[in-house]
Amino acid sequence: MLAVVFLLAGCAPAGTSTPERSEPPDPGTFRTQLVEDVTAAGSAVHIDALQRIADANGGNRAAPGPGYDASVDYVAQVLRDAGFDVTTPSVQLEDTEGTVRNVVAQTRTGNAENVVLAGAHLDSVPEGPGANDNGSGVAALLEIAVRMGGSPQLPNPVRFGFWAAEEQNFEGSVGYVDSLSPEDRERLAVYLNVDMVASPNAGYFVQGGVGGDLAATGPPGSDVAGRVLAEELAAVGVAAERVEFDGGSDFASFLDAGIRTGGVLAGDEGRKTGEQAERWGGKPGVEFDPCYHAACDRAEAIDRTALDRFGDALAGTIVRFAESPRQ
């Protein structure tokens, strides 16, 4: 659907927006003040609120569930506090009998013909709570909307998306893109997933850009949001691995559709090499997130300090898309 962005000429295809190549922020502007805003302190309350729903739900918040359904009366509300307009639009499941509901969340500013998107999935597997997967992407996405406000004077809008079933299949955030238009995908500028962003034994990867065919690297303009992601991460200390896409969460829905892709995640069963010990801190040799798709995966196993860096990372991204004009 894009065209290839020519990076070091500075140019990017009709329908997108590049942002330019980071500098040192100016003090003052909105981006500088909201990295500064969003902090590790602010979405741990919202994974506290996930994890109190989980407790009072069987210990999960699966979809479909009573813990899933509360969750997305939770976080609607969250959102609809802060002043954006909200929807929580139904799914039918496929592989199993069931509706479930996205949660949906735009910006009421901005040049509605380019649009940036930032979605995580709300969901947790029937194992455990999901405080980290993906209770951690879920809780950066609201502190970065809570602190923005539903009406920032921004050139584009922000819609945040919280996408049900990703365990199963990604059919939340399958529907989603199914519902869509050609105009409507059209209109995205970018789709940022996020899941998993405060594993134990965090790690820092970037995906977008990286790899051999399509599938990997993401649609043409891709490596634009996987380079943007590096930056900002950059910019809070942190030299971020660049790593192929792997089919593994909702970002192969976007990626099917054409729409010009980043993602973030910490790492899950996966092990830490002693190069990214070095690299990053943390114990080589072990996994990213021991209590990966499991009962101890609970708010007090997070890691806070990779909460803030990723959420001052995706903040300064989603807005740097944001003030970017159509080009």
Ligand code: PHE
The other form holds:
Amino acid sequence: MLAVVFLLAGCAPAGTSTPERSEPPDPGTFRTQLVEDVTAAGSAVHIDALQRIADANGGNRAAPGPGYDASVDYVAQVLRDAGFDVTTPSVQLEDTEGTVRNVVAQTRTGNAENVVLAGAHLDSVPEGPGANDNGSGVAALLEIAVRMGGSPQLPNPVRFGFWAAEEQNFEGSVGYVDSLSPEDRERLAVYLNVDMVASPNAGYFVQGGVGGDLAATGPPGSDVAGRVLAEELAAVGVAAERVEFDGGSDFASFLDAGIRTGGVLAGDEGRKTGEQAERWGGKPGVEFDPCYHAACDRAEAIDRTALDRFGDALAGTIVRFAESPRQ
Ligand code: PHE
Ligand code: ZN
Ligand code: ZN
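The form predicted together with phenylalanine (PHE) is what I need now, so please give it after the form predicted alone.
Every component of the complex follows; first up is the chain already shown.
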């Protein structure tokens, strides 16, 4: 019960202790430190690397293709250097000829029966380099993984997934979910989807637990994911807007499997309303990402403030789930 209160409150009340849980000694400390360590500058290093990969491979990182393969190699190497167990399981594409690889990395510590999974698609569209869509999501998760390290003192393992071919009916994440046994799926405490978190005219949207039916809200428990994400954005000074699951991203693969899911996004081709501009700043009446699926979705165009805030909020959320017993 106490641990559930920690999850909801995000930190331990001063002066309390939980004798039955020796790890972490002071819940909340790991979270505070990680949020401090995760920076936009750290994430931007990875966006810049992915931009260079696109520039060297015909201007995109589409899957299948050489820019995508180079992206897989880059992400796998960063994670190995950070001390993670890394695999690159293959997925056979159905719509296009070819095989593509996901990248999956997991910390070496914690109770394997209760795994926190965060994921971002690693491919771009053929039309552009995909710095925001979805270099930003990949970069935020890589920055979190690197700062966390492969053997954190956390009660639950953290798994990071980098999905192939989201831009082709989410085939990478569909293949990944299909590859999991019923027991493997049961071990997932939550899936957190990260797709476009540095849109040039950024919004702050959170998915999970909101909507009129199960397809919109996600399975039971998704409301907790949405609430914690919104709380962690509030902790960095942002009033998030909670929205339904729609528009399509890898979250669909997990929702379909009945896995509780949350998501964040800074917005794609939709336009920012006057009210949203008042709340978040930026330009009313303009697309969240004017370079959505275009050649100008480049590293120079991203919103570093949004990247910073989403990185911190994701770090805080991941740690809170990694410190929480199963609900
Ligand atoms: N998945 C869409 C794309 O990659 C955009 C999107 C992001 C939609 C996040 C919904 C949520 O183009
Ligand atoms: Zn896209
Ligand atoms: Zn995307």
